[in-house]
Amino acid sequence: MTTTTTAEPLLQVRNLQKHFPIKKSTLFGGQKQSVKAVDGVSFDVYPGESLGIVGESGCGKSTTGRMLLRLLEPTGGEVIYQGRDIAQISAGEMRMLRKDIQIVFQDPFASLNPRMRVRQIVEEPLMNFRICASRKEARQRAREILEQVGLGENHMERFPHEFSGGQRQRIGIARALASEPKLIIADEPVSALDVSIQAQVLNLMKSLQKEYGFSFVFISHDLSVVKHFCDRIGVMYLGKLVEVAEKKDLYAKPMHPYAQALLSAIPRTVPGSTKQRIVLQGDVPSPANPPAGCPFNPRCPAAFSDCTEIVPELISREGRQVACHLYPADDPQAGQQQPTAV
């Protein structure tokens, strides 16, 4: 699928934000201080498309997936879901909303509970949102759910720990088809999984979003996963998204100094081919003590003056969005896309 500006977004994220506050400041010459794992984060998710969400670990992107739904509290921002921001709304309404947005996780084992059949984890959803009016209904749609996803009736009655790592995913899967939801948050829903496992479990997860036409927040660390899978990718670094492209786009020419490296580490699969590798130096910055300015400028080879001083927006550049000095606006006269000092 290729978005289109014409389309309304299903979900909007505005400068979001998560900060997690550090107990001994001490460290830090008596100053209360936190760890800014997420730092501003803002993009679209479109009715019927795949989303990816990429960098290292401890980039902050399983952060931001768990903060669309709230299984953590934004420190700051707005997480818009059909006009109604995510982050205001009551325990009870968030409970509710959890029908339409759903989430897989990276563990299959630690996500399902050990005492539960999976008849009953796939039925649980269905009598507490009310899809199904009685008993014997959930269990007949629990049923066709597991069929969908590779699970036959022998299955029912078994406990998780009787499956392998890809059966529990699929299992997890169910679960979130179950409340019929129209955007499901996917944390490495196959990094866990053996290689020939990984490749079942997203053709089925991208067979059934073309048959229900749901939304995924797909985040993962593995580069050629999020191709196979994704639309649209934003790649993250210390807590910031530096560049969103629409996946062919991205792979053909990244614009931000750290998306050229981090897919130039790509394995080479051309004989002959001339692609060199990007080394970068140094180690990732705490997100406890970000530098100034451009949080990748201790490390990129291209950065200048402004790189240390001057926060980069996330400004429209050639079709995309990238947020580096060394590429001005589309539209220089929109405020919002000037750079901001620190």
Partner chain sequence: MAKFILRRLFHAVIVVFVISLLIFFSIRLTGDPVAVMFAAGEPSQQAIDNLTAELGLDQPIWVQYGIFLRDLITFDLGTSFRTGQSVSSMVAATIGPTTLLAAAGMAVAILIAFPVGIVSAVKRGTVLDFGGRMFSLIGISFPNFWLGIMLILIFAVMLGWFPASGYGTPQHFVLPAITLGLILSGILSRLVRSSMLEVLNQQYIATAHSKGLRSWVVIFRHGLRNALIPTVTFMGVQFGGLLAGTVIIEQVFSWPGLGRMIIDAINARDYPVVQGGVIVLALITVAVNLLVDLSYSILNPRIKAGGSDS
Given for the second form:
Amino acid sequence: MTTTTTAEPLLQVRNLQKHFPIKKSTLFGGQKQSVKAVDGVSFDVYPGESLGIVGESGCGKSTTGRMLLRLLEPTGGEVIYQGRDIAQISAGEMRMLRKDIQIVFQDPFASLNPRMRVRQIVEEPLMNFRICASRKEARQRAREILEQVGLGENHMERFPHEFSGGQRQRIGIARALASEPKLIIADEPVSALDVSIQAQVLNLMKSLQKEYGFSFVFISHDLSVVKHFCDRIGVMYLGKLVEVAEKKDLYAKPMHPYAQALLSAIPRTVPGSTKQRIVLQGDVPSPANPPAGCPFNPRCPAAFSDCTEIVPELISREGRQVACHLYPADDPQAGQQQPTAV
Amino acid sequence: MAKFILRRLFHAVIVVFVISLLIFFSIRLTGDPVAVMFAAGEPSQQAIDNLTAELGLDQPIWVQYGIFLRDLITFDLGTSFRTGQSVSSMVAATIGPTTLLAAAGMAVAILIAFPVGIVSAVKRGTVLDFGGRMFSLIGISFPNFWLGIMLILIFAVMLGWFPASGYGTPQHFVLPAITLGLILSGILSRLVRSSMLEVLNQQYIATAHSKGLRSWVVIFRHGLRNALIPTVTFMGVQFGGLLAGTVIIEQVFSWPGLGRMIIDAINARDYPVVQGGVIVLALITVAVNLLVDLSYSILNPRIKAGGSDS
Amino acid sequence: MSEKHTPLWRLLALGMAGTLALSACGNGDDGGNGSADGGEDIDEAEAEVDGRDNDLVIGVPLDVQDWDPIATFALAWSTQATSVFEGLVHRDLDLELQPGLAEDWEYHDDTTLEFQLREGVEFHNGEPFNADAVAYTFDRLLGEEGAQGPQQENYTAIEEVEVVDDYTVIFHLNTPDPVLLTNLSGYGGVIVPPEYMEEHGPEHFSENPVGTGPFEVTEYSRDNQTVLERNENYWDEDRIPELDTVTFRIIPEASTRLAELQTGGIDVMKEVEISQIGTVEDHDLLELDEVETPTVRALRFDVDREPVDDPRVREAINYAIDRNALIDDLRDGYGVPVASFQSELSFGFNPDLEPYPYDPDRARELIEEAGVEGEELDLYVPGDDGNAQEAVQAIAYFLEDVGLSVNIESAEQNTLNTELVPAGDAGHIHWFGWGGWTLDFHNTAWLLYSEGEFYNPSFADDQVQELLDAQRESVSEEEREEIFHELTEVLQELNPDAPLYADVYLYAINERVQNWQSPHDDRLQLEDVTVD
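Switch from the form predicted on its own, shown above, to the form predicted together with its partner chain and output its structure.
What follows is the whole complex; the chain from before opens it.
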């Protein structure tokens, strides 16, 4: 599936921030500091597309995902859905809006209430969003949804702990699907699963997307999984997007040095492949104390003087967006915050 | 399930045996009941020797224990030195008031501790949380003796709302149950708070929010029901403490209960009553813990009674 | 200074009962004090009584536990049971012996005592009182059943009760017993109904007592309450009670008892604590009533131990203590200094004998003479008796003032009295209270000063023993009184103890109660009491 450049974005994210305050108590009172878990992220999600967000753990991708449903309150920026900033609407409106935006969590063991039966887990949103008028109807609908994710009638009265990890993730997907959402945030949906199960679950998600036409924001640290699943990919590093590109462009030629390093780390499927693996030096800096200039500069093999002083903007270039001083702007819109689709 | 209960009953038998051994010998270390029976009577040595022989206390202690065990097997707890009543009938007369007091105290504790603990957890870090934590700290540190007297002074002497002491009508329950409940709710609300905090950080709570549920639905349907498991365990474990708490309350509020009976019996060296009372308490505690274990399987489907799965 | 002396095993036993918080219970006296003081600030004069007409409610700290007269020595028993049971002899509120179920009696000789029984008396169940009932009562007391209780001991002088006719019995004694008549007025000497006892057995009787007294028990709930109703058929028409019912409520906590009195829950409070006096006195509707008792508090010496084996040291300690200060400062003046181990209520009390005066200089001289300055004495005190604790703190000060050093040790009261003291393990000095309930110095003196008795681990003196034996052989009041007076003088020279004061008991009474008379001996007699 490819995105159409002409379509209106389903969701627009602008300069989204999440700063967690940390207390640093000194002898002379507290000095207010914060961890910039997400520090000015902007992107669009189009109807029916799958946008991947990749990065190492701690880069802020999961935090970003949760702010899209306001499971976490953003500390800055906008999330515009259907013309409204969902960071600003009331809690009651937000609750009903969650019908349209759903989430599938990474850990299928932790994300299902251990005391509810599978049927109840799926029925609950059906009733709550008034998708079904009666218990009976909800039950029927839950059965259909569970069937779609490959679970039979005999599973309905069981508790989550009676299922395998892959089955539980199917339950999680069924639950997300129940409210007939337009967007599903999939936060590392398969990383907790055995490799042999991952493909089944991914295929299920893909086919469901084909059937219902919702969009995915697919959050993962695993580039090989994202490669199979997504249309576009954003690479995050230390709370910022450093590159956003069409999948084929990114995998063919990553521009940002961090993206290059990430891609080089993907295990080769072809034995004897000779591509040089880029090994990053040093650790990821603490988001509480990010380096000056480009956040990647301490580890960047190509860093030069500008990189330690000026924070690079995410600018459009060669049909993608990249935030790196190696690539000066090539069009008039350079330097603007507005990302554009290609 | 039946196998599980059978195994627990077997445990109970062993517990009772061990308790019987411990209580039998330790109560005999507290002193001579005969001298106490004469405490106000100022007896001769001859009289003391005679009465000792009459009560069979001059026999070797192992013989006495043998007789005690033999009787115990036939559910005969013996006869009180002091009242001349069978210990079973004395226990039967006092266990009701104690159980009712404990239940009423527990009910008060639950009514107070759950709202306080839940609000504290949900509003973590706010003034409400601070207030809730202060409440539990005060509850934990208040001596229940003192609290009981204060409640009597305020609600009976000053306001005249409730009787100061005694047993019989529903009004008589109010002050003792509140005293016991307040003390217990201190520690219980702290536990509810920490259990709730742990549960509220679980991912399935985020899942529940994503279903667009109202906050209170999430807190109660998804949060509280899961936080109940450690709480119920705690209440089971605390049961012994609850009974100990009732002893003081029974004293302050002149409640004719089991705890007071045992304390009086210890002071009077009334061996059979101490032995019988403690063994019954042990049985109750074993039974309560069994019920708690059984209730897990209701509260938490992951735990099958019998413990094949954890 | 005051170190808790609670043996580990005791804690163990308490812990077993799941009652580690017991200490709060045991120290109820102390605990109650503080809050009772707090009560003074509360200016509430409710104490109005609703829902009771001709009924009296009395709050008492302890329960009867076993109504069977052969089974108990508890003072709490006689508090209630005096209204229910009667003996052949009646001891009135002035402690005089009067005819009871016997109209008259006569000693034929020292060991033969004949009683003329009252006719037309019935037990509460309608059973007739007669010579058979008397014989049954004493056969039971002196036989197998009686041997299982502590009362038999007091009546061993009785060899046999002979039934002469329906209303005449003769007590044949194996030895003269000067206190027998007193003993027949209560406890083991009260008459029980033979048929009822035989039919229902003692276990039933112990909760469902039947006697001949002015009140009958209509409800008994252990550790909770007893309800007595007027005995309309009482044999003495002048003493048929005015009240319809009397309820005894068992309220162990003094503060709770006072609260019940303040709120009108009870009309009379037994055992008011010193710290509660102010609250009672400030209350418009409450009155305080004090009464002397035969209970005496004293310090006793273990005369086998150095340095208190030296009579001069014991004398010095007697001089060193300011008894009036103990009474005035610690007991609000409620107490009477005594010169011997008995109060003025006791037969044998010597009115000419003065207590030791407070003379610290004389004490210092004696200490110097004995050469024991600075020696440390262990002083044992019941840790669960707040009054005793306070008193020994003051006494330690007095003794240190005259050159001795004191180490206070606490032990639980029963342990101290029934184990440490008899075994001679209670240090150099121990605090000791003695009931003296026979109101005859014989019982006290014999058990405390006769060699080899349970409570007397070390004291022995030939002259004292001679006097003790002599009074025991005699039933002549004059002769015995003379012997006792001499005995008290000898004892004051030998100083086996330092008598301190006789207790004064305090009752608090709602003003609606009329004709209340607090008894010296805990035996409440309620026939004349009325309520407004």
